Partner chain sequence: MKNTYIDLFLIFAKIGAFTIGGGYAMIPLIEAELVNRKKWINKEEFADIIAISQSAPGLIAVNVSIFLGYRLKGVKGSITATLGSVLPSFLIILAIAMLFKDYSENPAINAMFKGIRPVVVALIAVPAVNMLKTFDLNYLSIIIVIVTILLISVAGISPVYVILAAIAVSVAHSVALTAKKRKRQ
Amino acid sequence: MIYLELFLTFFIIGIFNFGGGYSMMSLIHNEIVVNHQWISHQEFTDIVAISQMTPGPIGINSATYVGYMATGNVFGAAVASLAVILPSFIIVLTICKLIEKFRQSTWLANLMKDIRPVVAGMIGAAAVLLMNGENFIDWKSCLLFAAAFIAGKFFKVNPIITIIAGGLTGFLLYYPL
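Structural coordinates of the indicated chain alone, per the form predicted in complex with its partner chain:
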């Protein structure tokens, strides 16, 4: 039952999403590329690019995309997208009801602080996982990576501009004329 599988997978992704978009990428990758093989490494990287250029968080964007690709219909996309936001719903509404207790909770404050190195590691792992032969096809890929890294890290270039520049360069380098 593909719909149930989609629902459960994206529900789990929604529960374990600490630290926002990038940190959930290694989790999404693990579930949809490695475990379920709904999409390939390449497609996963493409979704990340598309997600950066379109509105909405990567968690929901990847759910919509994978839901559609795995089932070929809109219902699959809706199931996956709702599943990924449902845990947030339950958690945040609980917090709303217990707001005073939540504010005073040193345990949760500690958790959010303690987990930061793990979140950094999870984002790093997503980058390492995507450094593979499918995304890096030749030495030109390595140069593109280095240029984009320097642009983002030291010149704070907007990711959308970096992706557009990557697309234009890719067209010039690889389009068979």
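Take the two forms, superpose them, and find the largest set of C-alpha atoms that agree within 1.5 Å; that set is the rigid core. Numbering follows the first chain given and starts at 1. None of these values were measured; they are calculated from a predicted model. What changes on going to the form predicted alone:
After superposition on the rigid core, the Cα atom of Ile12 is displaced by less than 2 Å between the two forms. Annotation for Ile60: C-alpha shift under 2 angstroms between the two forms, rigid core superposed. Residue displacement note: Val119 has its CA displaced by at least 2 Å between the two forms (rigid core superposed).
Same protein, the form predicted alone this time rather than the form predicted in complex with its partner chain?
No partner chains or extra molecules come along with it, only the chain itself.
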């Protein structure tokens, strides 16, 4: 029964996976910590940290870890991982088949434009979720975020340059020479 619950839970999470792993973190937290109570909030925070350090997408790494923790075996990890991947695979396969038919559609272009704020909101929800008593945002982080946002939004600075500049600035702010 646990395998079916894992599969259905992560399949549903996979369906709403717009914008990558961070955008689904609040949904994963709600399902695995609040609804099913497979792990604690602290373990969830640990999963996010571990998933960032290991190779691969954070959503799949999280599913693998939770699957293993919930069942205590590799089969549970495989079930959760497959379930979170399967909706994206089906959606991409379907889109590939239909994209040629609707390539010139303004409706499709508008839909894709309208999804962007939703993804930003989901990523913001994940950031707020991770700000518990141990994790916080200080003024230096806010300054870096504001500078990166202004550089990208108003001055159209290349994202790679923004990342490199943010990394160097962050290093100097947090580890002064």
